[in-house]
Amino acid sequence: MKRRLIFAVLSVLLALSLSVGGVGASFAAEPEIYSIRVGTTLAPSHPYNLGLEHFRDLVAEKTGGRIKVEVFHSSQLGNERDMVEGLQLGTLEMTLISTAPLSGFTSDFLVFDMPFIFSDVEVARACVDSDIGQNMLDGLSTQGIMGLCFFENGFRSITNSRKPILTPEDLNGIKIRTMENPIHMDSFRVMKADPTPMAFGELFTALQQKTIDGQENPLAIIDTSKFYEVQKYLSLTEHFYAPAPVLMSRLFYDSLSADLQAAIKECLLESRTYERQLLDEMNAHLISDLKTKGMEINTVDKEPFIKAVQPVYEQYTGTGPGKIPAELIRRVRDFKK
């Protein structure tokens, strides 16, 4: 008696450890979500911004939510160089930076920073696009970071408080804030201004103080920033085009399965397209409006400011730190579309 009723037990306790079985095997795991934080520098309206929440609603429509993805604009996250570390670290997933904060990898993304490099931005956007900015992306991945795309700033000019820059000369003991970056430093230095590194979070105190007189930054960048405010005069010599790295820190890329990295490239070369429209649109206006904003503005004559800033590259083309080899400088600047 008391064996046939263990057995009957046993019985039910198999019966109902099946049907939780069976029950359980008809519903999928609950799969995990992946949140991806990513900074900028720059003020939300700027199309480096509205470039990443078109990628945050992308990927959030392409992975069903698996990924949820959001934008810390205005330095909130740090600098460039702080939220380049945070990849490094993994205490961070992701940012949008200028390419300034990664020639401590490699000095090859130094290239793109040579003055007057590029004709104009469809063979810009065309090369950084090719091998030879694909090449750079993928070098920063021994370092702990992932290179996805290039996102766009576009070509930077000088705004001033003190006068308007018509020549190399005008430049002559004008304190300008450039970035952490010895092309840009020396590429100031050799026209006699006076090139001061500042992180771009300090800039509009900066200017509306007087502590420096100027600064070069593309046009998006001048309106955003609001930089009209409290500069005069805009000269258009769009000595330097800036790209910007789309960047991933490699211990979170290698944690999302294959399917999910897909995704996310393929969500981030569309945002691409879209932040490079928002910024052409843009520009086909900016010159109109930052005039009804109150800046002079002046085009100028590239030819004597290209022939100044030549030294820089001779000072910078050689192999070793900090030097550009010249057969990619060769490369790039004849590069066609």
Ligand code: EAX
Second form
Amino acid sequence: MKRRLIFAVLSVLLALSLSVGGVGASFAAEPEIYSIRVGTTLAPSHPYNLGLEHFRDLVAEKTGGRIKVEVFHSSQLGNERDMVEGLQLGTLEMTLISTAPLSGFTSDFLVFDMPFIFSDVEVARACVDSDIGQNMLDGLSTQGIMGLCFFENGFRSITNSRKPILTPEDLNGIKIRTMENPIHMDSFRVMKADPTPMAFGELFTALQQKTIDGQENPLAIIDTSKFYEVQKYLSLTEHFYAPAPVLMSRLFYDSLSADLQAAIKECLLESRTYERQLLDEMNAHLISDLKTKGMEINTVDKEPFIKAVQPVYEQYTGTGPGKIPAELIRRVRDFKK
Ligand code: EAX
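Could you output the structure for the form predicted together with the ligand, given that the previous block was the form predicted on its own?
Next comes the full complex, and the chain you just saw is listed first.
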């Protein structure tokens, strides 16, 4: 009796193991597929999104399809502050933004928001790619964010619907949209403009309805977001250089194996070069393109503008929240390639 019971139990166990595993079945688990949604505020044709699509294709190839990236342009996933909060909550995997809105989360990036702190794009790129920029990206870890590298937004110039801006005095009374950043707002306040912080997704309508007179952004944004349709004047002040940090949710990043993390970093560095090259190619012809599209474009003598914003350096140099250590300002200002 006992022998028959043991035989019956063993038969059931054998049948169960074969039905689960299958005869000669491989027990290797299927590799997990990781989906990354990455959001930006800019038009699909802007290098932000073209650079991310390049990253999408590179990382799919490099990981044999284990990482699947989907790019969401035009604020589909929210404004830049919303998307950073999404990374912290783990409701969004990745975003590409300007440093300016990060002022709501940390003071570490403020030095890059200082007016006229860079005058040469290659020096700016070398500086943000150096230990100076990497330390800032690493510091985001305490905020639940993996700072990966810097793409580029670029040197920002002023557009408006009222008049050419040739001197700081011309800004007197101009209602200008800025990013949500205290340094950007104070830089325009000291020139007697009237700054209004606003999410990028609301900007075109505000310009179209003339609830504001002007805004400031690099040429590639002025073109791809069609601001030339609602802004007559472009004044090439190049008053801020906007780096564009690529940020990932730490919750998501930490869920990846080391080889997938390395693949993401490698493909992003290649895509960074690609994105910057696209901007360089666009900038070579955008002034003539924007003239053809009806904008009245003027250069400016930058010296009076640099002099006019000096009080902002006095206001923000210091230690503690919302301040920038004098040594860091010196390092960035004097950075050599
Ligand atoms: O980061 O808000 C802005 O003007 C930025 O240039 C834009 O969101 C890209």
